[in-house]
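In the form predicted on its own, a lone chain appears below as structure tokens.
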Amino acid sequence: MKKKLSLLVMAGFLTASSAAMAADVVKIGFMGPMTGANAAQGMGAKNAFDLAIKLANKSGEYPYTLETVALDDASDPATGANAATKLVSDKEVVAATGHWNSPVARATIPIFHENNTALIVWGAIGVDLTDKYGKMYPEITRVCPKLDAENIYLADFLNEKGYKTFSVIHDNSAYGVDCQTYMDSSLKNFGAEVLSTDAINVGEKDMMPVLTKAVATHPQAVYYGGVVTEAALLKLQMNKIGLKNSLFCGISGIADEKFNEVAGKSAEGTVIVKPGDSSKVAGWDAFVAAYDAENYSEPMGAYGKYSYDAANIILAALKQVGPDRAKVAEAIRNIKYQGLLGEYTFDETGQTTLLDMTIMVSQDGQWVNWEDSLYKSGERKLIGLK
């Protein structure tokens, strides 16, 4: 009787596995802000993700049609949670990548864990997403650097250039508060002094109250922990209030050409950290050519390369184990994948061990790699130093 039961169980398992392998359509989810103030980041990342899926279908290497399910999280935790619930409710969805905003990722991570479904974070950089949640949940990984690493990298660069006094301004979001916390500690570790710390509200238009406090301290540099729109307004108003001789700087929340568009000529000389260094990537030109050939309406943005690599990591896991959620999640955690930026592996928290970052400077209305800039060559000088 036991033998017959075992055979029946095995037969059922093989039937289920065969059915999974014989699927006509396999879906992979993408989540990011496709409406609202952060839509440019989300749309660029969505396009790059979509490109990976299209190229995989054209390759003929998969015995099923791959389909992108792209859902808007609107940079809102509740909207993100609804999107995640919709994705995991679709049995054809085997894995997903998601989020530019850490609060949204915090809202969706438990949903993916409860449904044994892999979530690769493509853009949210909150430290706890892997240090806490990834450590607890094997379904969670992240392909981009963490917020603390970006701030350390920026502080190290500025220290090397001779900046020793700072005013720190941040928005009141969890991201902004984390930026302030880690930049403060990073600057102090390099012997710099934080002369003032102030906060603004997301959506703030009048930056004069916080800038007035900063002016009184005469900082060599003003650091902003927040995102594009408020950063551009801060830089515009800095030049009007008497801080035009203080360097403006920040991390990847500002890494969007929208900053240069809104700040205009005031943007010149701003220094930021951008994750990844495409100048070192052998396949970068082919990637850009393929992206351009699709005639997407939006540029890929700072994080498009990460959503592209996230999609391809999921696809590589699918090749290994087939469209089985739990097996795909396990395969991702243990993968070794050569992506656009180098070889991806994940540590015990699900954080990528590939930590590549770049200093960018605003030059003539666009972000330019520091190494290729007129500032690096000495033809132009960063402000704030004697």
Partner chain sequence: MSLVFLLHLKNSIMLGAQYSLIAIGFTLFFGALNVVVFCQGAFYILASFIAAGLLSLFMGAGSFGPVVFGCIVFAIFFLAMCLTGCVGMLVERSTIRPFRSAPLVMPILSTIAVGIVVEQLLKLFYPQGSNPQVFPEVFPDAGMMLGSLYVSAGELVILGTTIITFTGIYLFLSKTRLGSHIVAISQDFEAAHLMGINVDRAIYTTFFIGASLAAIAGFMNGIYYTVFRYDMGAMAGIKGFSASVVGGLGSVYGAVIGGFLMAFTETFAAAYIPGGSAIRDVFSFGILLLFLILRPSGIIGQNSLEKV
Given for the second form:
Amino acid sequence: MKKKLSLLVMAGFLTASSAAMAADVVKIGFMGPMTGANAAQGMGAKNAFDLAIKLANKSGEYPYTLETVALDDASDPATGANAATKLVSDKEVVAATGHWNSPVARATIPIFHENNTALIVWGAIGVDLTDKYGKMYPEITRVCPKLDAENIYLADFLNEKGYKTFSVIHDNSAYGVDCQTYMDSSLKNFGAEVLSTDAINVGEKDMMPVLTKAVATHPQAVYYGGVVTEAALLKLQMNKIGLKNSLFCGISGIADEKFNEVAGKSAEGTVIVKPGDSSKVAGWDAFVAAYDAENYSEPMGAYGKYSYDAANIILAALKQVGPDRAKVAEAIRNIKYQGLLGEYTFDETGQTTLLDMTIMVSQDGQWVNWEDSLYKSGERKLIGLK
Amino acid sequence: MKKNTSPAAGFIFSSIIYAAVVIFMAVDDLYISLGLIVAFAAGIITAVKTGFWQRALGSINDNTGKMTVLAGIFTLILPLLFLNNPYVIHIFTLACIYCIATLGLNIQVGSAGMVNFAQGAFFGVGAYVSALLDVHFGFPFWITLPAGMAAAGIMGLLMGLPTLKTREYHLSLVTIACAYISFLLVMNFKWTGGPDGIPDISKPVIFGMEIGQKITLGSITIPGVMTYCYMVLAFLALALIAARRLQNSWYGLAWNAIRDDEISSRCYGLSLTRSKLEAFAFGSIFAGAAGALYAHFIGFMSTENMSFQIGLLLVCMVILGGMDNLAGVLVGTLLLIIIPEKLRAFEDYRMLSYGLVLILMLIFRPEGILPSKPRMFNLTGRG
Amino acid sequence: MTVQHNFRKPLLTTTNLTMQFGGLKALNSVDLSINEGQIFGLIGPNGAGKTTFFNMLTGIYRPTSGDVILDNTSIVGKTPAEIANAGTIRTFQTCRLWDNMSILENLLLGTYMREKPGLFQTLFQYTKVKTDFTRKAEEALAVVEKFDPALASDYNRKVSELSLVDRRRVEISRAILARPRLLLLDEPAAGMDPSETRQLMGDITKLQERYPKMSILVIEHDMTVISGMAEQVAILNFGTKIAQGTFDEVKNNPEVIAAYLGGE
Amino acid sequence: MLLQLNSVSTSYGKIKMLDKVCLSVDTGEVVCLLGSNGAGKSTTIKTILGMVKSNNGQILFDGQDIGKMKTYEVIRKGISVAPEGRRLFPRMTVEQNLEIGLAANQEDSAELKDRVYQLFPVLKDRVNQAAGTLSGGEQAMVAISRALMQKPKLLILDEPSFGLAPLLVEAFYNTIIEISRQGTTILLSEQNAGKALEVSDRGYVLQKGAIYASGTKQELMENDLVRKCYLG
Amino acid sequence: MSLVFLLHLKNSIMLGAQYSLIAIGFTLFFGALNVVVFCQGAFYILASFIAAGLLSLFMGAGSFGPVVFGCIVFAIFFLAMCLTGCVGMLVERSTIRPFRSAPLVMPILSTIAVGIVVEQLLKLFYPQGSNPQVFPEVFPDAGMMLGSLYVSAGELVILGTTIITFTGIYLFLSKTRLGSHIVAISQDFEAAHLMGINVDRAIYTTFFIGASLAAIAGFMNGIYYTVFRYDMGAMAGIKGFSASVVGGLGSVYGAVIGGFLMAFTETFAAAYIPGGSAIRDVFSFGILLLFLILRPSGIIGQNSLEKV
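Can I get the form predicted together with its partner chain as well, since the one above is the form predicted on its own?
Entire complex below, previous chain first.
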């Protein structure tokens, strides 16, 4: 009896959900870490994404209502796979953008490929995401720079400034290991010498053993491949242990105000490379104003602009071909789109050709664009140069 | 033993529960989910208050055979109900995979009374061995799966060694240490894929058909996850049978005995060494199987899925459901997989609630939702 | 020298068995020999070292010095499980049952050392396990029935709910089910009233008749309890054996009277 | 009456340990509690001391109901105990063991120590030896001394002759008589009835958790059943 | 000895001091109740949060003369230590006492759960709790040279505190009445009861002290490494427990030796084994496993006989 009843109830639910399908709604997915340690990155990107969709709805250029489906991947591949499955299960979702962590992207990419659904990566910078998967699967594209590009850019810059000896420290996460690999090869390409290489655990607080090893080699600069907490700890402990006269440098993993906050005075003079400083981009101020107008509770963060552009690329493709997953995916690959940061096209691996990078330096407790800094003007000198 | 309880109460009870579960899984809205949880809890409290709960459980206990069939039918129907929503099937499949791991953990925690926080590591070993054999050597799933199980079993034996001479508190420490050690080693070696994990793990192939591939039959499309789900269900059924047989055999009796009183057990010829190692080995084989199924299901394996937290979560599942009660273990696992997935918005509070639930359970209901009961022997001509 | 009352071969022999805990000599150079099929009483006041003696016979303690020979083999250094497998089974003064398990489960575990289905049968031929259980359960209930039929009919009850006397009965039945060659009973009558004690002792005597090759070593602090049944008794006091012989011989030993009966 | 138990019952889980035990000890008396192992002697003592809570009945000490008190409160009221099996702190020296005895007593220790060294001169040479390394007899002495350090109104001795050589037992009972003579009331739990009755004024016989017989020394010694069961 | 070696030595001493203090707590708890309190790490991190919070409040309040400043800093440390101690007592009352006669696994699980709860509460409800926290620099930026090795004021304070704390614990346990009661409880719980010791009070004291020791270790962590985060407690707790097992569970001296042994192993393995720094925990846990296989009673443990 009850069993039949339950089946009836179930059937009711299914009909209800299929009825909704008839309405003119097109959904676009967003995935990113909205909880956990990286939630700040994910929430900012989500808001910017949401902003793009809202603006598109307001523009009246689409004959249907656009809807954001934002799902949390919690920086965890398994959760990401759940979210991706949820997205592709929803027939109204035409395309998605996702992920700040490369392992999560690796877990979800096959799911999107199997379902012929486009995925634009907005924040994960693992090289293989496009070099390998983008090449294999036409559904996959990426709007942010790859990890090796950042390292090459940094190595180039430091080489030019005259740094020749380095100690490389990295954490044992995927990100850290990749940083080490690409920094190492970049430095060698420029003829610099890597005096020591060491790994630390994510979550480690005691950097003294690795730093002590570095002390012995007297490097001009210490490169760290990893994220903020450990970077700040390294910088603080470097000053304690007698590496005061070595430059500390890194890539976008450290590009967070939290670094300056935690490392305090010790942060001064740290050099990093990060995705472009966009304050000079035309339309930037309007974008920021629009973001502020929505009163999101979280700041946009460094990656908001990418997810914003990713959303707009999907929307542009949608406008071209209509709400069909496979066609949208194809259209994205071949798009030529003037976004916030410049003109987007994708190469044969799905990687954007737009190169967007800036050197920043920590100055008085803030990240300052190299071009505007006292270091560039010569008022202050970079650490570690003779 | 009286055996005249009618199965009706049990039927009604399980149908209601089933309907509730199905509705809960179908609902996508956070607030409706929350409402359902509250309603469900209220329903259970009412059922306990009115005595329906006890009557129903009694009826289920007395009609085990019929109820097993019913549960089987219910389970087999479940994926079909969600033909249009592969996401639900995906979550259900994951829950079933974890069920296999917790059935194994129950051997250690429930039957033998050894708290093992390294089940997550065994899960990982199974997954990694299977995945590596697949990705690097191209072995088919039907070889990599047993290999993963065997590797996990051997790991279990090895971990058992330092615990033999030691007591409960040392044992927990050893398992924690082993969980960290295996995590760090996998993380820091290149051939395990290191922190990048192992992508592109292939799907199992059976009779030339790739499991997990979507099938189109005329107008109906069967999502790929559906076939995988049924394969996992088949494995879960095997695991359940094996777990039940182990539990209701000399092995189970011996584990219970060493849990209750080591000295007494030794004086009756039970070798602690042997029983404990068996518990570790068998338990980890289950975890290894679950890990392998997981790796091939997601197609990607990384260290996040073998961390200490996973081990902790698995222990929570067993304690919540009911130690040494197989049905309880399944209930605990399903609850702790499905509810957090529905309440993903509260993800940040997840660990906190696990901690609180664990404390409250230990203080107020240490036997879990479904407590274990002595093995019921029905001997003819007696009683 | 002790007098041999029969010529059956000795099953258990201890020589110079000594146990020292810190400054305390719990057992001092005890020599004892128990023959096959004998009921042997070990008597002494509390703290005389009786239970320590058992703990050494069963491998829970390793003697400080001396040797324990069971059936021509030394068991010193062997694990309790190995010793149990060699045929020595004990009960405990405080009745150590597996408290969270049922009467029948406890009894079945008594037969643990006997031949039983292995892993293969468990996983793939489960009916064999079932028939094995049924057979052994029937046997177990037949044994416990001799003590108390009520226990046999209520076999799914948890042992923690039983009265002390019933627990004791379950424990002794469990020991018998292990088919020991040497059964060690540690104060089986503790906590019983005289009539229950008498009944128990009668039961033990009957047991011995049913299993004539089994030797039984009973610990008692009160020698009257086993006066009727023990073929031989040894008296332990402050860790030393002060006398051995038949009950009547020992009873009139002046040293025993002085030590044990309090100088009357 | 110094100590009075009015129909006290105790159970452990579902098993009944004491069944309506009535018992009294008057100031200055030596009262013995007889019974075989498992008869409930230890449970009675634990119940008096509040280690085990009674289900019903009343325990009066010095006119106060101590049935609901915590163990340390009971002991601070003036009951001290030399527990079964001595229970010394094995890795502490004799002196430290004695000082622990002062837990319930804030008085000057020197005088009290002198008193016990007078009772047991042997201990004086063992002051700095770890208690676990003492011989059985010496451990027994320390156990009683430790209890005496609390200057008890009522001294409970649980199986004091546990594991002692006959000669020592004799000497020991003489000491008990001495302690009693110095004005301490004693409740003596013994399995060895003959020896215990010798030094006692009155006695109770326990069996299966209930009082089975009671009376003065003479009455008990003449009681046939007691003779048969406990005096051999 | 080269400077690098000396630096490694200093690092391991600083780390060893922390491990030892946490390990002493484990040993005290274990002695008192025969339970392993797995939330020691939570006390450690909780104390860091309390102290850092109070210190930054105070340092934001204005500038003070050096003497006043020093006194207030000391008072804040003391206050944070006492608060942590009280949390320790609370934990004992709520999640350990209910399991006094339950199977040993119950308190293990419940204290692990308490550890998670404390950690998550800090993460979720402390302002910016999930971020790394900076431990305010309260000691002057000065120091002294020991040969070629520079030792800063903070490090000297850590060394001094370690020595004072070890001595204090020793004196407390051996010379005070309450201390001897705690020792008595650890040797025979029931006998301690029977001697009229207020066992509950003594156990409260034990938990107060144990948690305070973890708190001191937490302060040291903050002073030496300057940054801490909500999730650093769990590992510190597990390492401390391992140290107490390696040293011999139940022995205070053992805990100290074990703590330093673990720290030396870890630091030098990270320093001198290629690729060792990322898997340094493997070495310290390896030592633990070795001990459990070869000498389960630890360096100074005595094998206790089971009571039958």
